[in-house]
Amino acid sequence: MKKTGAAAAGEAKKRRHYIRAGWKDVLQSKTVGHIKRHWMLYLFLLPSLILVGIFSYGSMFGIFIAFQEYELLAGVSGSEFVGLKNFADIFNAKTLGTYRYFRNTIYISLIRIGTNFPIILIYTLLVNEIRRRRIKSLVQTISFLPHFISWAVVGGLAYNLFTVNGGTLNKLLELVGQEPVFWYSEAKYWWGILAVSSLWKGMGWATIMYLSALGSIDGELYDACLIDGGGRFRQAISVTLPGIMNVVVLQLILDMGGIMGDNYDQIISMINNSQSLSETTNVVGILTFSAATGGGNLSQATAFGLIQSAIGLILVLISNRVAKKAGQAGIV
């Protein structure tokens, strides 16, 4: 049954009234009032918001390439739209190439999380137990330094360490009567090497968030544990770990969301362009990098990146859900 003109006009007027009332509530809210009072402080956020808008959201326009048969000279507007063909080609690949890209990406991330996460947490607890401030600052400074070394430099250090002729590690092996290892030809070692190098470079920097959380723990809790007969180890287990558990869970959620991410800059710098290692070190990021710099299949590389992001988002939501079920705050 069709509405009369008067009834339609009345509904339109009612909708406009609701919209005006909604805007009025927004403008009179505490948040807007706080922004009006401290507008100069919020003005400092403007450059950051512009940069985020341009480089984080503006660049998302390039996702459209994943649904095209992209040609560099034709551009986005002139390339043919092919829908989900690139995704179908990825999942229906007749070779093992696609499988290896995803397998290596996931395995390297899982090994990195499985080794780095607990070791960094244990290292943070050990640093927190250092009572002399100067020694504690010295230990932290030394552990921070590798973070500021680029992966290109780390790759050069790795070459001097692993090269067959004159490499430091092979010299040590010869001293104990062992045969030198052709590190850049033996793919089986490199998942472990990448995990160890990632730990060495990022361990000190990763402790900053944990050490900051440790500063918020009430000192009376340690005193109560001490009165109950708890030693240093019991204090660390009963007071320190529960006190920073929210931060630990937050970091674990972020790590789980980054499983499909890969430090391709680390891999490219460290493998020294060795084709013998491609079986275990070819990850999705290297495919994207090669496509962008070598004129490869940009459409398929973009599709790979979109799949990475989608899987990462799903893992973050699942991890956050599990954390909330376990009684933690989560991030969403």
Given for the second form:
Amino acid sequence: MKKTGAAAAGEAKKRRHYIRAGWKDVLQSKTVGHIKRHWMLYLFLLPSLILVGIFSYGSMFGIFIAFQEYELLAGVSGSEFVGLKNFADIFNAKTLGTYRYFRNTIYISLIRIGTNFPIILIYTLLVNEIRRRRIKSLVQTISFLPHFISWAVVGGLAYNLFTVNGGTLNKLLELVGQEPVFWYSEAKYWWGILAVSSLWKGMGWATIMYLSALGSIDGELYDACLIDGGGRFRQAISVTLPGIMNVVVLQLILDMGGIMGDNYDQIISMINNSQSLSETTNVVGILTFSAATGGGNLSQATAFGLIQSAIGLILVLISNRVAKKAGQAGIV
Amino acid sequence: MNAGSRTKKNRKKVRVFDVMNGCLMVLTSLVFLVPFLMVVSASFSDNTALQRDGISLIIKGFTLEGYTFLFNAMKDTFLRSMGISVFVSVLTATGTMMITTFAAFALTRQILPGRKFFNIYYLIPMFFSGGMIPVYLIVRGVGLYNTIWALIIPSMCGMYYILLLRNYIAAVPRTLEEAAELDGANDLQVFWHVIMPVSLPMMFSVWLMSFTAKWNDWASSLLYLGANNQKLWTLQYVIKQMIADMQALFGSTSSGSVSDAPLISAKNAGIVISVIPLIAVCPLVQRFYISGIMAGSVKG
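May I ask for the structure of the form predicted in complex with the partner chain now, the form predicted alone having been displayed?
Whole complex next, starting from this chain.
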């Protein structure tokens, strides 16, 4: 729509007037009016703004020490700036075991996702097939239990299974005539043990998302399948699975985005201070954690962590993009 | 005739499947439960029997020695850490619930000037964080290090909880708020009389979830407290040390003879006590959280 000359001139005049306007006019503008009327909302936001500001955004600035030779007593201002030296060290020096830290991080994630993902899916479908609602709810409650237990306690439960003196697993091995295994000194078993313990702890809880998607499947679809002569197996394959496919795909993509993440809490709790397992269980998170608690090289550890979270961020963004391309909602 | 025989066959197949599935569910449920039952049995068993034969599902020589040991010989470590854990977890959960509900309420108000900016402000930390060591240095920098507040304040604002609550509150019909505003209610009154009463289930699940997370957190005690600040150790950290080396923990924190102490029973008794509140929490979360995300997901 074309504006008439007079109207345009009037508008320009108004704008000029606005520019020339003093603080009084600013105070009468719409936004300021809103702020004045709804100042309480900022009070509602204030505590979280401060906490997030200090601990989340503040710590983002703390990344600066990855580019320093940081010393705790000297502080950020007193420590020497060394540029990319810490990163160069990580990628050059073999003594740091860089390769091993990243390899273990990625392998542990991949084995966990590869085993847990399909088993959880099958378990969800089977739970869904339980006919009595009461029993279904009971099974679910039991399966949720491990989710609420700390890894420290899971480490204690696992110790009862793995210990050489009277551990349950070795007693079972003895029953079938096998030699006992020294679980806490055999590094080769631990990728498997970590995957199984993740499954035990997370399986029940992970079904929630799928089951809530199952609830939204149209019941008429099942009836239609039944009329066509489909049994329960057929129904599970032809109705249930397609019905939750979007959630399955989304979950898989999210999992892939988290490959660079590691669960140092789980690993430290499970390995029970055993030094001989470091070959397969040393991950980036353990390196950072022990640097902070045991007086290690803080700058180096921060650089390690920064590489990890940068790659992690890229993976999450890529997988989010893929999810959107695949027609899913994505996470942002 | 033909169709009849088919359904009969189907029905039989279905029954076989139900039985097999039932067996499988019992089996998996046992896999979830047995490790807990073993700990319970060990906590009531005689220590020398445990040393000799290892742990099993059957209680050997019933005794309360493990529990009495924790509450007498290890009173200073164990009982104290329980108190610390209750204080820290309740305060963290209550603080988190209030702070995140306030934030979520403000973010759902369409009228909030700068709403877009604030949404992004809370979103970024979900995807990128400075990492463990920068946070550790911040805790030192603001003077929380080696105080009980280091265990509480840094974990009082979870972005994920804000997201959950925001979706939940966004599903509340706008007409309710508008009606209150027509009656001249200000933001505080809208929150207090309209939003909060309907958000209570989700607020309660946020409380439960952050309580659980804090109760289970042992790493903060190690990170944010000085090496010898035993007075502030949380229960989980004590449990962690008990599992790793009960003898060393007992030797360093208590006086008394180590040789005849029921260390294995006591360790398992400690685990049982630390798990009790969580077993109480589990069905509550099932009830409130799951109905909460269902309600939130309808519109959010």
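The term rigid core refers to the maximal set of C-alpha atoms that superpose within 1.5 Å between the two forms. Model, not experiment: these values are computed from the prediction. Numbering follows the first chain given and starts at 1.
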**Report entry** Large Cα move at E279 between these two forms, threshold 2 Å, rigid core
**Finding:** no
Requested in this report: Verify the C-alpha shift of I267 between these two forms: is it 2 Å or more after superposing the core?
Outcome: no
Query - Rigid core fit between these two forms: Cα deviation of L41 in angstrom - result: 10.4
Query raised in the report: Core overlaid, G62 C-alpha shift between these two forms, how many Å?
Result: 2.3
Query raised in the report: So, with the core fitted, how far does I50 move at its Cα between these two forms, in angstrom?
Result: 6.3
